[in-house]
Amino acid sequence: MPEDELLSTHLQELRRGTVVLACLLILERPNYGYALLDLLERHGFAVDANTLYPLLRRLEKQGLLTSDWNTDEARPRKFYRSTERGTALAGALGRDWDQLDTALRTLKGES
């Protein structure tokens, strides 16, 4: 396997779970898909729509997100938000992420 392909594969695996956590955190406030894509990108999570929308559907099916259509404007938009269960999961994932970050910094000799 070429080095760039190997790196790409491992980066994808590394980032997969972090996108879930990022979505749950951002969606503590209601937002719609396109705005979520923009927010994720601005915060360093490059995700394309073909990945995000299936993820949102999966999280909703798991009871971690809920959604409502806003038809007040000319263009109806589906707004998502974290449920209580999603917020609790984001807290647990965030704590685990902090522990992993500390462990990795120790391994790298930073602390």
The other form holds:
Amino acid sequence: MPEDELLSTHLQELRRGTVVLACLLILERPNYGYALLDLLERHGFAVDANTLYPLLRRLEKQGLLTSDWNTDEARPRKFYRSTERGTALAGALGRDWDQLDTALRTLKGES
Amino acid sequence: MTSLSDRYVDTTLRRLPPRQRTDIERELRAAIADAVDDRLAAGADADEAEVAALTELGDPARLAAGYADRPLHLIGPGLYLDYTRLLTTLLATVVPAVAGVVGFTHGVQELPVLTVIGDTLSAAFTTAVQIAFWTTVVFAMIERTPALRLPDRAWTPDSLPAPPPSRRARWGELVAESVALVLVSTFVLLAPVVSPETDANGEPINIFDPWLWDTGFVYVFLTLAAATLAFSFVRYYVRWTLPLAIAGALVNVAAAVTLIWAAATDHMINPAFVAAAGWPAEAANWINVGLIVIAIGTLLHTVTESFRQARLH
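Now show me the form predicted in complex with the partner chain, since the one above was the form predicted on its own.
Let us now look at the entire complex, which starts with that chain.
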């Protein structure tokens, strides 16, 4: 396996889940798919449209997001928003992330 | 929206369950339009913008798989264990069987040893490859076809495989058993009236000890034999249950014990018949020993068979 393929496999595993957390945090204010894609990218979360749109649907199915079609503008768009449950989950995931971060710092400090 | 985007959307939707299509179509078209607008604003021309937007969305098959939550691997975790189990079983049984048959038939033809070995190995290899290939194809199809999969993959004891048919009396055995019982019963029942030997009065001499008739023992034995046959039929047609298995085993044991007892107490063969036929004096003893051996064999078979079936259930 070439070096960069190895790296990307491990990066993918490491980042799996962070996109979910980022979405739940960003969508505490309603937003639509394409704008979310843009926002994620600007905040440094590399995610494909191919992955994001199905992910939003899955999170909605799990009751972490709700959606509404906004038809006020010329182009109807589906707006997603975190539910109470989604916000709670984001809180729990965020705390876990902080703990991991602390743990990693300790590890790196020790070595 | 041009035909290129339409084709993209159509290709994606075709791979999705119909009830999801309407909503996903709206969402997807809005997303494509947003992406195209973004690029137009950045100064691209319309065709370029569309191609770039669709390229970014990627393979519609992958997108649809994501929407449908469908795995993009050949044998997924849900089927992996079934797959490996079946493959192992097939490889472990069929390959040696094929190798054995090929080796034996070629060996019988007295071909050179190396040819026999080579043919055997190549037959085994071909068989293994075929089994692996077709098993994989079938499982891949099952995985890709939700209708073929069980809705609930959670394991329960109910999903244990049905016991193999060999646990049941096979049909051929059943027929053989029936024929044997009819022949033996006829022979026993006719013995008092049909005999190759006759006494001084011209009356037929029963090959079996008249004591069996005097005590009614012969009818007990024939009844037990008939009951044994009946249980074989029941076992063939009815699902295995513990009471049924115990009753069947007891009847078998009773029949065998009855036979052993009659033989051991020297009540099977009529001494008068042995004398009239001019058999050696020891003949009756040997027949008794033979009958006892057969009966003990039946007993052992009943016991081991019961253990085997009980373990299967």
